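First, one chain by itself: the form predicted on its own, in structure tokens.
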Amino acid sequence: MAASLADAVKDVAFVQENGPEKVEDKIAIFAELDRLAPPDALLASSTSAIVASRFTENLPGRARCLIGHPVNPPHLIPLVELCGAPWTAPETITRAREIYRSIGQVPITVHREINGFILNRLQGALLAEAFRLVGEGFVSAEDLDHTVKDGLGLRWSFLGPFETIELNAPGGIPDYCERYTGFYKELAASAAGPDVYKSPNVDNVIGAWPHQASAERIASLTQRRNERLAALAAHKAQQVATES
């Protein structure tokens, strides 16, 4: 363990910052990182919601700063979202992609800043609908979870949404759009709004969940999640090796 931040970033090529999710803290931390790290070192933040332009604008080395948002738990889920500020140099993103790939991660590039980046926006859309469906009594909380983990989740562990719809119509994505987007337009027109996270709906969701949170339950579920993710990662790696 380094005795100081200066020691920690001495002679490094890449910095992954994992500080508090507060803009003021990011500004202070990145000011120090920019001052202390070698001038050619990349400075990446693990923030899941704060875009880089909010805490790098006034830095002399702002062109080397970016978001490198991993997914929890990062040692078992390889995705990393890369997003620069308007002043982030293109070569910063290129180098970051190479570094993350070299350690077995799967980097994706967010081409311009957007609140929540990509993964959390997708997760947020599903979560809002889940809160509505359970909160308004259409389905139990446990059956909602079964719908994802024993339904959509199985498919999504190997196929993305566009690959999925490509397989769901004989003519691929154009055919799918012709057949089904009318239905999805109806759903989008009545999408769940922010009220699903307010009372009384959130109280209904909490009341619908039949389990009480405890240290023992969280620890047990975390261990099970990590074991299953490790097994799935090994299975996917084996499939890739077989296919290649």
Contents of the next structure:
Protein chains: 2
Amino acid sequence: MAASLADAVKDVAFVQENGPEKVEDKIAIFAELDRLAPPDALLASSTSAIVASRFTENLPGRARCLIGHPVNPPHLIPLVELCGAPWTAPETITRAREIYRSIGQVPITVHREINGFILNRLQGALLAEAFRLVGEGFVSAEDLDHTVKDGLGLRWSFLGPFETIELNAPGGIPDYCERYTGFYKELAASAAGPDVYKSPNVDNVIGAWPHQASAERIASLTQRRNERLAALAAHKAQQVATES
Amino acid sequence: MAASLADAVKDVAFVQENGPEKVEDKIAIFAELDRLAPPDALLASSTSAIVASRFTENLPGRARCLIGHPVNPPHLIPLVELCGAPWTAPETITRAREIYRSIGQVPITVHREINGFILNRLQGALLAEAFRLVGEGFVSAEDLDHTVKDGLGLRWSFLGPFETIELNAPGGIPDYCERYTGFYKELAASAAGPDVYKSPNVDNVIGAWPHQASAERIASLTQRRNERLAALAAHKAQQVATES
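Form predicted together with a further copy of the same chain, following the form predicted on its own:
Following is the full complex, with the preceding chain placed first.
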């Protein structure tokens, strides 16, 4: 705990900013960070929804600024998305990747700015379809959850979507595209749009959830989620050790 | 192994059909099954892409026909999607759920016919966005895979998307919708469409995959995937045992 921002960033090599998700706040905080931090320190923001070009453009040290978007809870989910502004130096990304990797995180690089980066865009695509399917009564919210946790999500906990589809056709990804893109084109043509998050659909989704939110429920489920994530991390580490 | 279809379905209570994915074949096979199987046997098709109303309408026993769509590999991924035609009897679905559950599968019910059912619609939504993000150069295919297997997919291996978002806002799902649907609406408004599966995007995706497909590579990775799925199933069973 430091008494001031100047104290906090004195002699540091890396700053991870976690201020409010408002662009004016990011502008103010990064102006201070750029003024106070050692000139070779990297300045990373945890923001999930504000690209770096919106709050770093006018800084003398803008080349050392980037997004380093972690996933909640960051000590249990290793992924961190790195995304620079157009003026972020390539070495900034390279050094940030090394630093995150050295503390056990898994950094990925987003090559151009895009709203939602990668993780939330993938999550959002699945979530919109989930909101539609439950909101329109095709499936219960609980059965939709089963579809993921007892189906799709099993492979995805250790294989990415491209690794997954590579094994779903005898000739790998080119063969998969040949066989199945006709089907997926049809699905994409009827995919859920932004209206699933509006009334009445969003009210249907909220009404479909059979549990009442309470501070006790959320706290106890969050603790159990974190225990499960920690146990899964240990399980995965053991599997990888067996492999090599 | 039976010498004929008549032998195969003699005295059975449940048929799981795995014929070719062509509607004419399903029509021919189900006509035979309905003629030969005991009158109280359920007739389930494994099809992932053909709804039951397209091949059961004219059968005397159409009320006992349904889709029971498993996930590959079915002995390691327990989910089965059940979906009847409009004329499928509710008891058919109820009995099929019981039978699948009794052999350790996790059945879910799709209440109305929809192309792709639930699992492939969710997979397709994420896959389309993945094809776009890689095809347009926002991220490498390997980093996209990391985003899932070291990020999103960890929670999804034991929590569904609704259970996940319930814990991401202090007041649960209603609070989550209040806080974040504005953001997700923006993402949905710019979501990937069917063109991501066409040239040139699909060629970019195929070109972005750094591995050459070969029978040996696919066979060895498939074996490893199945070992990992089996180990994950054991891990999950242990976690659930600890809970209770």
